[in-house]
Each structure stands twice: as C-alpha cells, then as structure tokens.
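Presented as structure tokens, the chain that follows is alone, the form predicted alone.
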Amino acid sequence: MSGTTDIPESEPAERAERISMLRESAGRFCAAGEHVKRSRKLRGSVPGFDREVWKQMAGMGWTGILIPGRFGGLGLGSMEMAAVAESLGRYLLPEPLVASTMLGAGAILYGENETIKKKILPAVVSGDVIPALAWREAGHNGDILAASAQAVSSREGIRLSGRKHLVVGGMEADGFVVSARNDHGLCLYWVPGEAATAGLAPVELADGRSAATLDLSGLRVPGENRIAGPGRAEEALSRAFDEALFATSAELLGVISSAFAITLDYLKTRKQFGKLIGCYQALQHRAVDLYAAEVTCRCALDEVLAEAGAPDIRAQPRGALASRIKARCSRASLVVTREAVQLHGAIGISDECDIGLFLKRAITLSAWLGGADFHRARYAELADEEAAHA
C-alpha cells in the first residue's frame, strides 16, 4: 500500500513504467529458471523450496518491495508487489514470498516495537531472515483475528500456549510472528526459530508444498519480544492480511494466465481423427470463456489496486476491496484450471501433465487466507460497516 512508502507518491507515468519494468524482470527471472520443473521436483519435500532461490529473489529486491527505505527496503506499494506476484503464479514458484514478506514482515512493520523492526526487517530485505506468521487455528477459517492461543505473563517472560495450523513457510522460518491473547486482548509476539523447533511438524499442502503446525506449549519469550499489544495488533494483522490478499489475487491471476495459455496451445496442436481439436466450435467457445475469466480478473485487479492505493484509504474500504478481489480470483482460478484439465482430456489427469500442477496450486491459493465464500461474507460485512458510517 502507498502508506508504506517513505517517499512521495510517484507520477502515474513514472509508476506505470516502474511496474512494467518489475513485471518484465520478474517474468525473465522466472522463465529462465524452469521453476515449473523445480516445483514438481520439490513436491512433498521439506521445506519445499530452495533457500538459494530465495536469496536470488532478495537480490532482485522482491523481499523488500513493501518495506520502507529506512529498513533497507524499496518502500513501494501493492501494485508493484502484484506485478511480481503474478509471475510467481505463472511459473509456480514454491518460495513463500507473500506469506513471509507480506504477512510475517508486514505484521512486524505495522506493529509498535521499533527494536524488533530494526533487527528483523533489514534481514528480511537481504534474504537472511524468513519470518512466518502463525495465526491460523482449528475452526477459525479465514478470520485472521480469531486467535484462541494464550499469552500469560510470568517472571520468566511470556508463556505461550495453543496450536497454530498451516503456517506457510514455517518449516524453514527463522522466526515466527505469533498471535495470542492476554488478559487485555490480542497481541503479537516474535518467537525465534530455534525456540520453536521442538513444536514444529510438517504438513503437506494440496500442491505438494510444505506448511507447518506449530505447538506453542512450553514456549516462553521475553516481554520485549511483544511486537504489538491490544488494538495495535488488530490493526497490524488486518493491514498485512489485506495486502497479502492483493498479492495472492495477483498470484492466482498468474495461475489463470498460464493455465489458459497452456490449454490454448494444446488445442492448437492436438489432433484427433486427422483434425486439430481446436477446430471444433464447442471447444472454441469453452476457450473463450477461459479467456474472458482471465481478462475480467485482470481488469478487476487493476481497478482494486488503483482504489486501494489511495493514501487516505481507511481500513474498512481497504478490507472490502481485498476481499472483493480475492473472492473473484479464487473462484475464477478454480473454474479455469478445472476446465483446462477437462480440455486436455485423459492426459490432463495424469501426473506427467503440467496442467494438473496449476490446478493444485489454484486449489491451495484459493483456500489460503479464506476462500471465495468467506470473502464474499467479509466484503458484505465491511461494506455494511462503511455504509453505516457514511
């Protein structure tokens, strides 16, 4: 979001040029790495991504896109991040860029602990520290504020208890931002990776990447590791959540774009009974529907990012915009990738065919941070709140 920047907002033409350059450089980097093959090879492994590739991404500046210049980052906005995230989806990179730099680092950035910011954020920018946000608990769906984990103060510091699920990037994280409640409300705490090792267990996602379950039982952290207290913690989580939704929607758009391109190429080259299957009008109509879904999502994302980039935007409209685009892209990605598999015929359901990898990534990303139904309901709730205060 533009509110993360240290410098005045650029002129529209200058920003458009910067976004175009980011998109082109991200596309070149991802296309050159054969990341679809790499993603296939890493399925089911722990941690499920390559730390060396992460360092290369940091060298490209991606890990610091939203982090302000005073911490070594670029201090840009969600439009710039979306340009990179689209390539992540287009080429199926397994690295948890959004989860780490937008949720984990974002919660730290928008918190109130300046000491932790100065210690952790520059290391995130350089690629030396991968933070993970441990927020999700059993039965809490996509509500990032619905924590039941407990934080109890004692002479030895803060004692944490509870269990966090589906911590994306957690098996290779150098530290965790943990949401937990004390007697006064929701708080955020920084837990170093070495302290959390005993409570980590791997979980395989639908696309073969690894997440983690984090058992907080017996964990103690010093009081100075509190990132944000009641009130500020909700604000930090909500803002990081919304910005991650924008980027995840862009990533889903990348998945949609590649799935359509692969399918269109298949229709143009596959022959049955001596004829290209793309000659059949029924299949042409189905391909047009996929193209329409891609274009609609792209236009909606551009519109949402433009509105969300307003420097004076408030929490409710920002959240409504984030849920609006996540709901649209989640649904469209599932429709497009499932249809793409069907248009490939029998080979589409074989493990050797890449189109199935895009379907599995769509299934994972569409559910992550809340699916379409959750975000439709959240959009309606936030829109009603905004109308009531108008």
Second form
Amino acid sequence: MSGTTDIPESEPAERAERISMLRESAGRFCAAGEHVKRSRKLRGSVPGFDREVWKQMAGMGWTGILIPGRFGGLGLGSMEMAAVAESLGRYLLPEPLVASTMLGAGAILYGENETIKKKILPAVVSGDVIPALAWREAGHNGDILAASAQAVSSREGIRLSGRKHLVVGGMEADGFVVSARNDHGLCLYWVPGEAATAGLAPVELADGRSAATLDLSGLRVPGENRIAGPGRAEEALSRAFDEALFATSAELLGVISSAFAITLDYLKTRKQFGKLIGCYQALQHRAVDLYAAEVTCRCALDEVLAEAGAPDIRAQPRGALASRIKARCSRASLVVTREAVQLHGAIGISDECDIGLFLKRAITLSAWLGGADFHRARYAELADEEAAHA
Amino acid sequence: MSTTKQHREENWNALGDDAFRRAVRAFIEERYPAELRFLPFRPPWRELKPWVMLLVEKGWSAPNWPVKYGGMGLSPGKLLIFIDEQERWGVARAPDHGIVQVGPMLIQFGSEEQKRNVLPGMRTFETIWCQGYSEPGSGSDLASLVTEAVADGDHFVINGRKIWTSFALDATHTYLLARTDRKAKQQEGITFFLVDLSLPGAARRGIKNIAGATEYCEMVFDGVRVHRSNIVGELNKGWTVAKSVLNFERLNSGSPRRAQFAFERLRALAQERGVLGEPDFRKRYTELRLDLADLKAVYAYFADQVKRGQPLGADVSILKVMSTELNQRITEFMLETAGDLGLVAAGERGDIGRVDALTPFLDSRGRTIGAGTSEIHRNVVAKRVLGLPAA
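Given the form predicted alone, corresponding form predicted in complex with its partner chain:
Starting with the chain above, the whole complex follows.
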C-alpha cells in the first residue's frame, strides 16, 4: 500500500535503543508538566486540552511518529508510538494524540488522495492542524466500517448527511475525516473544520474530557475532498483503527502502571491497627495480582507489537493482534484501577484523590474503540479466518 | 568416548536454532510412542521407559548437563528449544528429578567422588530419583522439618517421614533434607543427603491422589544408616543446596504447557459436543484462548532472560501462579462444558463421549499446591518484588 511508513532498515538493537530514548524523553516531558493537575483542572471544559501543549508535543515529533518522512514525519512504527503513548497514560495527559494522529491522520495517510496528503499531513506533523476521525454512529455496535451516513454527488459537490458520535478531539479539530456511503460503497471525505462548526456539539466523557457530536446535514464538500473510495476506505480505516488500538493499549498500560505504583505506595505508608496496611496478607495478595496483570499487559504488548511490525503483515493477523491487546489492556485497566480505589479506602472515593482520575481515564480508554468483549469477539473472528486462510 | 561427546556438543550449539529444532522434532516425531502423547497424567514408568531408554542411547537424556558429565551441554537457548519441542508434541515427563534437580546440584555442590559415582547412573536412569523434602507437619513451612539424621561414627542414622513425594514408587534413590543440628536456627541445622531407598529401614507407601492416580507417596525412614559420603555440600548447609534451584526449574514450573494441553482438550470436547459455535461457549472460550496467548507472552519474557543467561528474579513466581490458575480455569470450564458427561468417572465413558473432562480437572487441583502453593508464591512476590512489609 502506498503511504506505508518508512521504518528505517535498522538493526533490532539500534531500534531498541531508539525506542528506549523515545520512552525516556517522553517520560521526562510528561513527568515535568504536572499533567495530572492540569487534567483535573480541565475536566468538563471544552475542548478539554491545551493547544499549547499540543504544539510542544509536535515539537517533540509525536504528531508525526507514523507519518513518513516525505510528509515531514518521523516515519516510525507502532512500537515507537507505544513508547510515547504509555507516557501519555502514565501522566494522564488529556491531549487526544492517539485519536488525532492514529485515526485522523492515519485515515488520510492510508487513503488514496495524494493532494490532501501533501496538504494536510505536514500540517499535522507541525501541530498546526489537528485532524479528527468521525466514524461512529448510533446503533452500529462499534464496527468502524459500518457507516450509514450518506454521501450524494451533485453538481455542487458531495452532500453529506448523518450524525457522527464520540468524535474524540472533535471540538478543537481543524478538519474531519468523515466516513459515509455513496452508491458504490464506503468512502472517506475530508471536511475542513470551518465547514463543520455549525454541526458540532460537545459531549463530556467519563474522564472529564470532551468529544464531539457532528451533525453532517447540509454539509457539502468538493469532489476532490474524497480521501478514499470503496475498498481503499475499508483498508485505510482498518489499518488506522488497528494502529489506534495498539497505541491506546499502550496508553492504558501507562494508566495501569501509574495506578498500581500509586496504590503500592499507599500500602507502604498508610497505617491502621498500628501497622502499615501493606503488611496484611489479604492486601498483599491483591497487590500481587495487580502486579501480575500489569506484567501480562506489558509482555503481551511487546509481543504483539513485534509481530505486528513484520513487513507486509496482512490485515487479518494485524487486526487479530490489535484486538488481542486491546482486550487485554481494557480488561486489566478496569480491574487494576477499580482495585486501586478499593485499596485506598475512603480517600479513594473522594474527588480530591488522584486515583479516581486514573479509574475514569481507564473507563474512557477501555471503552473507546471497543472494550474487552468486543475485541475478544473480533479476535476470534479474525484469528479463525486467518486459520482457514492458512 | 569423550572425543565423540566433545564433538557432539560442538555440533548442537554450533547448529542454527532452526536446524537444531528440526533435528529434535524429527527424532521426537519419529520415535515417541503415539499412545503416550498429551496424557492428562504422568504415565507409569514401565510405559515411558522404552522412550527414555531411546533418549539415553542417543545421548539425549541429560540435555542440561555439561558434556563432561555425559550431558548434551546445551546452551540455554538450545535447551529451551529442546523442551519446547517435547511440549509441542505432548511428550510425557519422565521421572527426571535426577536430571533436572539433583544432577545440577551435584555438579555445583557435590564432591568429585559423588559426581563420579552418582552422575552416570542418574543419566542412564539406572537410578531414579525422588525428592524427600515435605513432611506431614512441614509443607509450605519446609524449614520446620523434623526428620532427623544423627551422627554415629562415619554414618548418620535417619529417622522420620517424608510425604507428597512424586515418583517415589518408581524411584531407587531420594535426595532428602534432614535435621542434623536441633539447636541451630531452623534453616541452619539442615543437611542434604543422598539416600539409597533399598537400605534397611526405608519404606514407601503410595498415596492415591484426588484424580485416582498413585503419583505420589509417603516415605518412612526408620533407623536408615547412611554413610557420611552421601552428604551433599557441607554438614548443616543443606538449605543452601536445596535453594539452589536452577533457573530452568523455576521457569519450567511456570510453563504454560499444562494450560495448553487443557485448552486443546477443551477444544476437542467442544467439537465432540457440538458447542464450538454457540455464542455463550464461544465468549468464554475466546477469553481463555486469549488468556493463554498472553500467558505465553509472559513465559516468553522469562524464557528470554534464561536464554540470555540472566538469573531469574523472584518475579518469576507470578508465572507459576498464573499458569496453574489458568489451567484450573480451563479445566473448570471443561467440566461445565461436559455437562452430564462430567459426572461419569474417568475410564467409564463407554460410547457416550470420548473426551475425559474429569481427569484434567482433578489433576489441575494439585498444580496450585505442589512446587509452592499459589499463596506462598504470592507471599514471595509481595515481599521480595513489591517490597511490602512483613506482618
């Protein structure tokens, strides 16, 4: 597929080195920003994140990790993206980096409109354009390919209709990739932000961030705004979806890792009955199970990313790997953050305690793009197709 | 003789991983008895013996030992492949305590005389070894053991009972821990002995387990006289020897193979019962399938450390806990899936169903108990990995 990222042909050791450098710099950047405090303050606001921080992230290259060098990006892979995304989760950054760059920019990148790629992707990399993908509709049960929004051609261009939900990053987006059907099948269209403004309404998410509902009625775009036609649109969406699943899983691992570390620390400082509560076996064993859940997510993520990074991997095995890891991290993040609240006792259910923020981020990210049940079913379907194919 | 073996070692470790894997696979697939594949229990020694003798003959019975002791001298990476291929084919475990436990301990702590006298028979399975650690009153709290060895000239006289000893009925020898200094602190007065089970005063009794198999035993030592040359390591330092369980054994006790076997049986049962396509079944089945896939990723993470020659940390305990608990969840689901066929005693199924759901379920109960209970392993991780305080 043209638009494939251009991962440098480097030795595994070099790549590991590069990933660990990215991980470290992401960790340093995110640790320095008091983002948990910022996330807390921004709750309920629109858009719920800072354009200023977005620009800084672009300065680090994060908005173009998967975007090839010819569009100004780093041209790296999902492993590198995961190294950064984990820090986003760990320090609870509210910026929709995964939604915007994996889904929005990804759909453009894997589409077939070179003019739009050349125009939009460099601006995504520089942080000047924040794209969002509008795919979700009511009643479609999470299937990213199941759009029923309509695209009708006329002399004035393409008239869109339908309603899109849960467009993460949508309230601050400078443009939208919209999935809609014409007579031939599923297509993707680029809708500039100013054209969409009238149809936008915010919706607050469980973690206090915002998403948008986008009403497409009355929207017209010129024919050259078509990003992908039938066939290619499915491929582009599936690939962007899978890459977003990998990155979101890494972000969830960051949430898990922080929630567990904070909780472990609490068990070692809180005293009751004259003793540190972490000395009680009942709590120790629960802590061990959370630790095991974190280790499992990490090992599975590493394995899945290594397998998915194989050159020319086909859509089915890639989708199976993406669903496998999203199912794992979605489930584990809910278990770990819920248990973290319980182990904190009364302080854990107060709004002032940060552990609740991690629980709510886990709720949001684990449900976004499909939770454990959805992805187990998708995994089974894709893995069985793959087995039949083999 | 030693020249050929030297030659062999160079061959094995110099071979590429894929070539080595093919060689191992070819031999196993050609020679391993089909009726012993993927058994839900350990087969009796008399049934497995012909296969083990083939390995002995080929020089493959002690893959982990150095060549100078008759082993294959495999590098950690090659050894993992060797184990992996056996698991893949469903090869049953031999009574291999001599190979995996005592042999490496002797090589590390034993005297030259012990190595010369004991290792050859161990390698050829002329001697079969079992572990004399647990006692009726000392299970998880092993250091509280009371079996006593009292010095009498050049001999020690052993009195006491050992229990839950796997393979003891097939064994010719045991390696046991006995108290040699009652005044010392618990772990410091214990000595490690090699004991010939044909000595006067040594008796064994099989214990039928919950699955109906006589897999483990009780051993009684009533005034058994053992020459002091059978002490491994120093007097009163047996705890150090026993604790030197090697990387491989720690990895092996967390191997996902039993969960894998159980899962394959679950699939066969589901096919037999025609429920593979039912949504309720499929949902739980897929959850277990993914749990298994991710458990294997955790195993691969620890195996990779072993491969690179790094010592495993206390965190490997979670692998054993997860593997054995997943095995149980799979066998529990299998029993549910069997429906009313699950109530039929193993071996009595006749023509109402071929897949035995009961034996794997019952067998899985003991896996979270033997080789350290899940609770003990969680205690270890809590203290040594997470740094949680002692009560």
